[in-house]
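In the block that follows, a single chain appears as structure tokens, in the form predicted on its own.
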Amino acid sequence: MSKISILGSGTWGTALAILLSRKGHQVTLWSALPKELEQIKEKHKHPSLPEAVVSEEILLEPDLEKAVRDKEVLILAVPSIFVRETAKKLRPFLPESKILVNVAKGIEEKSLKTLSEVVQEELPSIDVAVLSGPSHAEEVSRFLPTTCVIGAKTKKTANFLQEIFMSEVFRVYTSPDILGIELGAALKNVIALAAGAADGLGFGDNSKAALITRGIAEITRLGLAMGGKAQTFAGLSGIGDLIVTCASVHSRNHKAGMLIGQGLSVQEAMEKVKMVVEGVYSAKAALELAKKYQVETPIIREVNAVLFSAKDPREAVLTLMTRDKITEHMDLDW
């Protein structure tokens, strides 16, 4: 079994700590918020995972240097907006060739970099991998069957991490397409905001199905233009993660979108969700990437208009529905 440190004691970091500890790994859970760790230690529970038990075997460590010392694998589970800051803090403590798995989902707004690129920039000697897929923390922490994909630079690292994570309740596939995995993971949060808004407006299953299918079309177009692989967007970190994020009661992006559709402001919606709504932070970056690579992304464009230009969600839907007539697949011949 391996010595693993999980950096970030939010719901996803805590769920992974529970999962990996159950498999027999020696797990340390670190947080930049000591009070959060104290809460977990006192009740053996995370406040947002009431059905899950945090075993005493999981070491709760507020000191970053101690948390990462002599560990075989680091798992970066902080919100996307704190990835660069946390990577910088790690720099003095990490030897060369350490494996770090990023499980946060997002795109850095200012640089337009994926999160693994951000980590690699701050920690150039680190072997960065990613884990993504349809995997709500609430279900993983209860050991409900889940499948994810590991993206890594080498097959050796991918296979090593596959063995680390794989269990009878957590099936893991491997892929060399780190970029595609991260783009699918980040962009689906933006589409999920639209799906939530549609629910908040009182629309039905037809509307959600349309947003999911046309949403994956946008994600795939942009992802391919940036160098991702088509198979990735048809897989777990693409359509798989998009479906679960657009439809689940556990999805914070869907919930925030629903509240916006019901008339709340973006700020009010985020405050009510009480967790970081990654799609709000990825939306601007997604639109800038679409402009940079000259890719048409109408749903992403309208989400930005609602979030940052106070456009009424109903008006945004009307804009989408009355666009110029086009064929569904441009590359199909008559």
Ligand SMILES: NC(=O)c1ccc[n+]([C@@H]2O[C@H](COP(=O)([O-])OP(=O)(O)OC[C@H]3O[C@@H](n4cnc5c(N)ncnc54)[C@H](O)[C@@H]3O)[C@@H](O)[C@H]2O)c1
The other form holds:
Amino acid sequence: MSKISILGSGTWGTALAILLSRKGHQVTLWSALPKELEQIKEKHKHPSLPEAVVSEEILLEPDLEKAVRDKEVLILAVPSIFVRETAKKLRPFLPESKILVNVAKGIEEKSLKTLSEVVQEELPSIDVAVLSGPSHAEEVSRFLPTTCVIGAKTKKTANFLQEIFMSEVFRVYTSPDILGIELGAALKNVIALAAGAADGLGFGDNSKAALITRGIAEITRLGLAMGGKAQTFAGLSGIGDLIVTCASVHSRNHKAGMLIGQGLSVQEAMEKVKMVVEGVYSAKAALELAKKYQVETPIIREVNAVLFSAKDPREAVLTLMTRDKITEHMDLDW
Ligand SMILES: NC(=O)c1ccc[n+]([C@@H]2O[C@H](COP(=O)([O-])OP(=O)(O)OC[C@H]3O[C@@H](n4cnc5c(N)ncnc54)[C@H](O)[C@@H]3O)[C@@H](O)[C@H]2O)c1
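What would the structure be for the form predicted in complex with the named molecule, given that what you showed me was the form predicted on its own?
Zooming out: every chain and molecule, the one shown earlier first.
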């Protein structure tokens, strides 16, 4: 069994701690907010995971240096906006070639870099991998069957991490396409805002299916232009995660979108959801990337118009529905 440190005791970091500790790993959980750890310690629960128990075997450590000392694997589970800051804090404490698995989902707004690129920039000697897929913390912490994919630079690291995470309730696949996995993870949050808005506007299943299907078409187009692989966008971290995020009651991006569809302002919706709505940050970055790679992304464009130019969501839907007539798959010939 391995010594693992999880950085970030939000819902996902805590769910992974519960999952990995159940498998017999020695798990340490660190948070930038010591109060959060005290709260968990007191009740053996995370406030957003009321049905799950945080056992005493999980060490709660507010000191970052102690948390990462002598660990084989680090898991970075802070929200995307804190990834660079946390990686910077880690720098003085890392020996050469430790493995770090990034599980945050997003694109850095300023640099347009993926989060593993951000981590690699701050920690050049680290072996960065990613874990992604349709995996709500609320369900993983209750051991409901879940599947994910590990992306790593070498097969050796991928297989090592697969062994660490895999259990009868958490099936893990491996992949060499780190970039594709991260792009799918970040961009699905933008489409989920649109799917939520559709629900908020009172639309039905047809609209949702349209957003998911045309959404993955956009994600794939942009992802391919950036160097991701087509198979990845058709896999767990692509269409898989997009389906769960657009359809689930657990998704904060979907929730925020729904509130916007119901007429709340973006600010009001973010305040009501209370957690970081990562799709709002990724939406801007996604549009910038689409411009940079000259890729047509109408849903992402309309989401941006609603979020940042106060466009009425109904107007945005009308714009999408009345675009120029096109063929579904540009690369198919008669
Ligand atoms: N929740 C899920 O089901 C889930 C599943 C897969 C991936 N993810 C990804 O995991 C990441 C974390 O999500 P979450 O749901 O655990 O978030 P969360 O909203 O539950 O947690 C927020 C956490 O941010 C941390 N934080 C606050 N200020 C910080 C700072 N200055 N520096 C570092 N950390 C700080 C705190 O520990 C807080 O608990 C996100 O990128 C998310 O997309 C989440």
